[in-house]
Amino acid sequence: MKQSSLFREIHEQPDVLRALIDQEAAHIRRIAGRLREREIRHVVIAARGTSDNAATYAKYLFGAVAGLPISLATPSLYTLYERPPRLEDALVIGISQSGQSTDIVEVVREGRRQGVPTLAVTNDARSPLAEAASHVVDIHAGEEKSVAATKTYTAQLAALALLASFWVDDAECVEAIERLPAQVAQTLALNEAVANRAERYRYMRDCVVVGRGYNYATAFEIALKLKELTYVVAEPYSSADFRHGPIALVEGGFPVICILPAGRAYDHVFKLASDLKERDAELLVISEQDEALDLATTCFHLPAGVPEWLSPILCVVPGQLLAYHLTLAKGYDPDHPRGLRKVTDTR
């Protein structure tokens, strides 16, 4: 049987974070550097879909990091109401795969015309978001076919990463980061384990994905993949915001995703999965922890290791894995999600 492009993509990941190091960090570390010298007091992130996910990522990253309050952008702005804010003291940010969301781009266009630092995090160096910034960074992931995004979505984590590591100029960050391919390989050896646990789930029409913290971002970012690709009612939540009002959805058998990696938030997660557990939820968890997994009907286990701020890189590998043999085992096409275009035109 024919591997899909997006088989290929999920499997492709760990040599696109090395590339990504290897043909980018020296330029990001430069572009870090640059930033340092202006009198940055915000951060400004413009981006839709998957590269949305990543900014919600990048709100924990540099508030946690670099001290940096971090504001979404809202494109409409810039674009319907042609009424864009003051952005004074602002570092902009445009992340985008394709470079060429119309809105996103207006956003950072915006941001120099004000006379701020502007930078695109894209995986193509001559769009027009990489034409409108004063500074790229290329996440050098190679054509992406598959319509759902996955090795994209990882290198931006990672570029951001990189970023925010240079920016407090930490060697020990820049470290971790490097370990992370090998990490992504490990991870991706769950691969027959999640194909042969995919069959369980072939009539499931709605499920809720949890994380918190930095994967927050990647509940939301699993829950897009089940959305796109099986056409899933996937809902994404906080562990905190599911238990206002939420939780009533459980009953005996409700499949409950939980994003359980080591750190501050797992205290958190874990009792809101105990609770879950009393309640008969079918959980599905992802962790390297054993008494998370003990709580599991369907386990997905990480390498140890891996500090928490740079865990989304792995925690969303088993999500892209069950969200593709789901495809296959519900008979539906995983690069050709019905209705969708692999670049979608936003103004």
The other form holds:
2 protein chains.
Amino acid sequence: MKQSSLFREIHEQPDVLRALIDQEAAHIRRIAGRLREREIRHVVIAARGTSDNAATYAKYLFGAVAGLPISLATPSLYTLYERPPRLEDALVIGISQSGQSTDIVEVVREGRRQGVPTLAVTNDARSPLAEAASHVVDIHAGEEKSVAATKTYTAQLAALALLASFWVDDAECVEAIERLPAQVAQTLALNEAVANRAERYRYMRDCVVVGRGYNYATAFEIALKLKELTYVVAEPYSSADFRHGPIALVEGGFPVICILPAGRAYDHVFKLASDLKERDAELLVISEQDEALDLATTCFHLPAGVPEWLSPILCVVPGQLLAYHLTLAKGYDPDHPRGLRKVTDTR
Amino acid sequence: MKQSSLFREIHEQPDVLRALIDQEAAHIRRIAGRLREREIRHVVIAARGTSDNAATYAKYLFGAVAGLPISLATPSLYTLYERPPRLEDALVIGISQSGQSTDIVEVVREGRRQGVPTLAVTNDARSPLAEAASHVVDIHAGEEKSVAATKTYTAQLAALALLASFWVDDAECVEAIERLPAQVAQTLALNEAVANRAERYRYMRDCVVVGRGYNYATAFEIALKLKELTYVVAEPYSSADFRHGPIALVEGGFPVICILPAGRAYDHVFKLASDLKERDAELLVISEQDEALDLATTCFHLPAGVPEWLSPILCVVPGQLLAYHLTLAKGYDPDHPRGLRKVTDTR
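Switching forms now, from the form predicted on its own to the form predicted in complex with another copy of the chain, please provide the structure.
Now the full complex is given, and it begins with the chain already shown.
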């Protein structure tokens, strides 16, 4: 069988992260230095689809590391309603793999018009988004052929992690990022185990993906991969919001993917997973903790020693592999999901 | 059959809105006046569950009406991570029916500690949330017995709409709000038609709910009602994000609820609905526009003449009725969804 672009790009991730660190870190350091000189009180991020999940990661990252409140822009206020908010004292960030999304470009242009600093995080440094922004981070992921984004997502996360680390000028943080390529490679060793395990979920029609804190974004991204590739109705949730209603969905055998790396969010998600286990839910657990993996019908064992704030870059990988292998198990084409194109027109 | 609390509370909505306007509008006007005196550059809102959907409405409302960027707080930064962001120049709003959610209270307390104005929107003016905030809006909805929130959601929306109207001191806006109780009563006349129609969806297991702009919140709220009451895996989407991947889910007969009132978002959602129709999706349409209703297998006909910014208060009502009648059709108990309690502990 011809290898799919999706499979290849999932496995390119360690190299992409290496290239990003080697080729872009010094530039990101300079951007962080220039942004620190501005009086930035809050950050507005515009993004769609997978990039929007990277924006959710940024919300926790810049909040916890730099103490800045982050809002996810509502692009329709800028386009449909023609009522862009006042952006004084804000940093405006647009995140888009292609740099083509017209409404994301529009938010960044509005920031520029209002004279506030703007930043593009993109895989195409000559795209309209890059042209609109005053600063550009190129994620150096190489062409992404697969409609389902994988390597550009983890590269966006790593680029944002570098920016936050240089923002607070923390050398230890940068060193932790340096270790990521090897750790992602180690996580990819799960591939064969996931391939064997995917069969069990051949007839799965719906599921829930639960994470909290930094890995709230991971829940959204794994759910998105499952939806676009396997057509499983996968619902992402914070473990806190899940108790506010949606937990009613869970009956015996209902599949729930729990993202459970060590860290501050661990206890809360572990408590939920234990409660779900009592309701006879089918748990798929992404963790390096034995106690958490013991709850699972299906385990995705992570490498140990990754700090929580970087764990989303690892935790998403088993989800990508599951989405890929489940696509094959269900007899679909991983490179041609029905009704999707790589660049979406969202004017 | 004994009438359920849920049915009664759905039908109390016109009276609750009337009570809110009569008993709280003057107080909200005074609060708006005092907030206008402060130098507010952005708004941070903390909420969970149904109240979080009200917060999403506020994002568009305060953005479009008052030109303010709104961020939805990430409570875990305040609690789990103990890294609350700097809130200078922010207004902090906590929305909670019960006023008991500990992490929402914590965000408001942090605002108070940092010396910025804080506002509680709650159904209990003696709750911990109300005690923590410098200003309190009581939504006057009366006790809500049903676990699934209905009347407190529309009352929260109306309270926020009043606040925005007084903020910009627009008498026409306030007059439009005055007309809501009668318009909601008119929408409730759909009850019998929805009751008859619910049978068709007895075996529906999953669906998608699509809205954009002001009614992005409505998509989330209708999906939440369906999940907590009928256990249907209902996924909310903006019509823009839906094209970024999840549209792959849609095969022949896949049910999609489209929220399509007249307004600036209409064309975009209508275009998506037309595309979905071509894919033979089963469309349930909430609209007052014949062109939109013509696409539908199941129509929910709204009263005409409601401005888009207030339409979420009407558009959610057919969704509440559908969730209620589908609960009965599926043989579940509307007042006792499995595994839910009225107040959720989300520490």
